[in-house]
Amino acid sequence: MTVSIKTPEQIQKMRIAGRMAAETLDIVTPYVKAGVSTGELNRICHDYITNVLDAIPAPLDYNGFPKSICTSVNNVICHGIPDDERFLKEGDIINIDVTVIKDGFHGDTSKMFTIGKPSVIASRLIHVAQESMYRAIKLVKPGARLGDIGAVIQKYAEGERFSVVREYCGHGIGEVFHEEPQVLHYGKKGTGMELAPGMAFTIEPMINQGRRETRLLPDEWTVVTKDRKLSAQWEHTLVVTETGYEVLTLRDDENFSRTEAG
């Protein structure tokens, strides 16, 4: 397994791409409400990324993916394809996943939204998914291991009586959208690759209300829960620093440290 160690110059470019991805989520937020189609959300993000940021939406045409963002509603775990037939309604939950390419480098992030007042179980699920990501990020520092990340997510989520998707995971990122290492969201503490300064990757736990099993729809992109229960996901891109971590996609609405010494 060959992992790319980013130079300070490359990390600076990733900071810019990460900030742009976070800004795109901020820009689309007021439009995420009942009555809007996922296709319209895609157009808003696409126009902002291309016309305002002068950047590239990484998902568009990536291995044939037809849109510029992913919109995963309710029981969709990931890779939901925006369209003009799916309109958001009261009680829905939706993950919007944005990846921006700027000057050849990627910034990848996603956020959960609720439409109107969500159910109690949906609120709990969204909170646990986000908290599991934050707990994992806090462990990132030189000398920690990838298994530490998976272990803390799995222990917390399963302790809250939810399940962790295993077929899809976080990933290394930089000039390449998906590169080594794979960042599993389950595992055993003290195992796996040792983290080193300059490693950049995403942490993006997918947490299910019910069982962890998944099903791929005939479009060969959309992944849903096999038991049709809800799923929630949050994602950040981060880099390992000399003393801890730096989150490259942090938004202003988050009460979380952008950098931390381990």
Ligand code: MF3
The other form holds:
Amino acid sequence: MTVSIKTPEQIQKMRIAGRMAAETLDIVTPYVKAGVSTGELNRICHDYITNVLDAIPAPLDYNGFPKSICTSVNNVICHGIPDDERFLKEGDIINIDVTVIKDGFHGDTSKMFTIGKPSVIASRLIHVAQESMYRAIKLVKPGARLGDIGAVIQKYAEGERFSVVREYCGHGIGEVFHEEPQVLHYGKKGTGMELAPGMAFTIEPMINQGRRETRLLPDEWTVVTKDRKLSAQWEHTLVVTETGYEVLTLRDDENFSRTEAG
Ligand code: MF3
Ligand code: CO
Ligand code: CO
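Same protein, different form: I have the form predicted on its own, so give me the form predicted together with the ligand.
Then the entire complex follows, led off by the chain already shown.
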């Protein structure tokens, strides 16, 4: 398994792409309200990415994916396809996943939104998914292992009596959307590849309210929970630095520091 090590020049390009992906989530946020269609959210992001950022929405035509972002509502785990018939309603939860390509490099990030007042269980699921990602990011530094990341996510999420999706994982990222290594969201501490400065990858845990099993819908993209219960996901793109990590897709609304140094 060969993992590319990014040069400082490449990391600078990834900073820009990462910031643009984060900014796209910022600009779509005010539109994520009851009554909007996921197709409309797709158009807003697409137009911003192409017209304002002069960037490329990576999902569009990626392995045949038909839209520019993924919108995953309620029991949809990931890769939900935006459409003009799906209108958000009070109580829904939705993940919006944005990936942009700028100057040849990818930035990939997603966040959860709640429509109106979420149920207690939905809020808790969303919080646990985000916290699991943050706990994993904090472990990233040279010499740490990929298994440390999976283990902390699994331990925390299962300790909260939720489950971790196995079939989909984080990934190396750079000039290629999905490259090595695979970043599993479960596993054993002290196992797996050792991290080194210049590695760039995503951490994007999918946490289910009920059982971890997944089902692929006939559209061959939409992944749902087999038990039809809720799923939540958050994603950041990060790079391993000499001393720890740098989150390339951090947003201003997050109470988390961009690097391990604060
Ligand atoms: N953004 C997703 C990820 O985090 C991948 C979406 S691929 C698509 O890796 F084709 F569904 F858009
Ligand atoms: Co990703
Ligand atoms: Co993504």
